[in-house]
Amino acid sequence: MITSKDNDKIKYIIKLQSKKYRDQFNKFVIYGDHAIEEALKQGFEMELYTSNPLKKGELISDELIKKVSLTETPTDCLAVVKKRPEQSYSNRILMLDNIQDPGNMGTLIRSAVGFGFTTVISSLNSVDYYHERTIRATQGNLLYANLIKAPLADRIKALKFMGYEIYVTALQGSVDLKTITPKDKCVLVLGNEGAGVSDDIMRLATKTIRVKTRDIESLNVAMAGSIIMYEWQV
């Protein structure tokens, strides 16, 4: 069993508390019966430690598992998973341009995974996937989803030559999600909590849309994202 603070297992797995070091190391950190049964469907490479001589993986005190825990609520087991590599694209996507909010991102993971949005592309500086947080707001739905960084004008242009529809949510100049009927393959772009999307994917929008509300001006992004991909889920 491991008991030491200083043990180099227990310094990885607090490391990877940070994105430099899940960038470095290609890793993240899952905690809970629930999450690590959901990584094991998916067939994710992990290494598995808990505190319960009856349950898999390293033995650790119970005085760590607490230590090493980022969760509200106590566990007993956690995993140190490996990410997988980019997968192809599914027809309907999810671009996220420049979220910020852990809460928001791990919210539009959970509705694209659920509305058939499997592939999210956000852009260099939205939040880290793998933000706590963010992971604990997508209910182990994060693991179902193929995640990409990069940027985003380079990829909008690949996808248009590969027959994808850009749609960018926008308050001005925009049309009511309702009027649009979007192709097989579409592309979904929310923007910034507060900013929206950046002008230069505007410019690259085929249509901008909007949802339709009544005494506000509009909506959170997660909340908007998700009426918007249950709409158009085939």
Contents of the next structure:
Number of protein chains: 2
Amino acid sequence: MITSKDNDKIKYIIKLQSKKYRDQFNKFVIYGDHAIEEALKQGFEMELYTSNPLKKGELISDELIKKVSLTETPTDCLAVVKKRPEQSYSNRILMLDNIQDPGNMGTLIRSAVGFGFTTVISSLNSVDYYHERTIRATQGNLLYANLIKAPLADRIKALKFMGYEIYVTALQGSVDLKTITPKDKCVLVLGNEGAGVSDDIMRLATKTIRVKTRDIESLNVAMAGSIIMYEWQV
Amino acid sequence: MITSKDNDKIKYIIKLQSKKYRDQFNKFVIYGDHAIEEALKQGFEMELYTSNPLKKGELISDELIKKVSLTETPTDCLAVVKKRPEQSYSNRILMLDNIQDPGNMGTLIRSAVGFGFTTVISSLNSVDYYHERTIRATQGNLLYANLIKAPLADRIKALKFMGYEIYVTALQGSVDLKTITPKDKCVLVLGNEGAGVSDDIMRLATKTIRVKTRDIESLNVAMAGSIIMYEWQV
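Shown: the form predicted on its own; wanted: the form predicted in complex with a further copy of the same chain:
After this comes the whole thing, all chains and molecules, with the earlier chain placed first.
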């Protein structure tokens, strides 16, 4: 049983709490039965750790697993999971330009999976998919998404060539969501919580759209995104 | 200029960071130019405090205003605002049964104002409307809502008598949102993040509805609520 914080595997788990090491090792950490079951079902490669002798995985002391877990409620198991390589594009794609809030990122992934936008492409400057608060906000749906992180402009050009239409949300000069029937293959682009979609991406739009509201200038990005994906679900 | 934490007005401001005192004094605190402008425009009664001699309000030292402000970015002004009494019901009403997350509460109020559900009624066990994170998530829209906190069952009975239909979200035994055309006067009831709407409220529903998704059991409550209010906006 591992009991010391100085154990190499524990040091490794703690390192994975920072984006730098998640990028470097291409791994991330999930906590608790539900998430681990989902990951196993989805065929992810992983190493299991637990403080419960009845469960599979390398034993860690109770005290130590509490120390290394970033969850709000204590858990008796965690897994170090290998990220998946990029998969084929789905027909509906969600693209995120400089999303900063882990909660927004997580709820957007959750809604995207729910409405069939299973490929998510985020800009390099967006918050990490594997941030602990992002994973928590996805409520187990992270593992169902084809998550890609890449410069957006090049991807958009390639996607256009493949026949995708690019719909970008914008408050000004845009058309009401209700007037649009999306093409079967389409990309929904959402932007930063404060600044919206950046100009260089905006210029690549097939159409700019907005969710019509009564009094307020803008909805929270996760709300606007969920509403559009709901309308366009396949 | 107030410079001491032991000043009675400062002690009062700090007390208002807890729900107990917000309830007792019937006041809450807002921070920054934007929120204060909105509150003035809306005619709220308030006392202004600032560290900027050019602005209206009682002077507080820079250091002290930083200490008493719960904002992420520093601000040079705050206001102690008197809560408004209950106003007449709007035709569209949002009802919240045991919502616990301040972020969800705030984004729901923001969407509600955006889609014309300007009256919000929350159960006594829901998170406070005036929690600092709730106010922040409303992005200035808190002051546009008619916010009521009350036992829900009695309100529902009275609202039914007034001709309102009661639509409650539920995953099971419910009908797809898309099959419903709401009555002009209607109440949308959303429930707790984990447990959903409680049984005693569920029993009072005119209809139970759900937002159809592909793979996942449920959307985040703020997403589901925003989608329904978008569909039913007036």
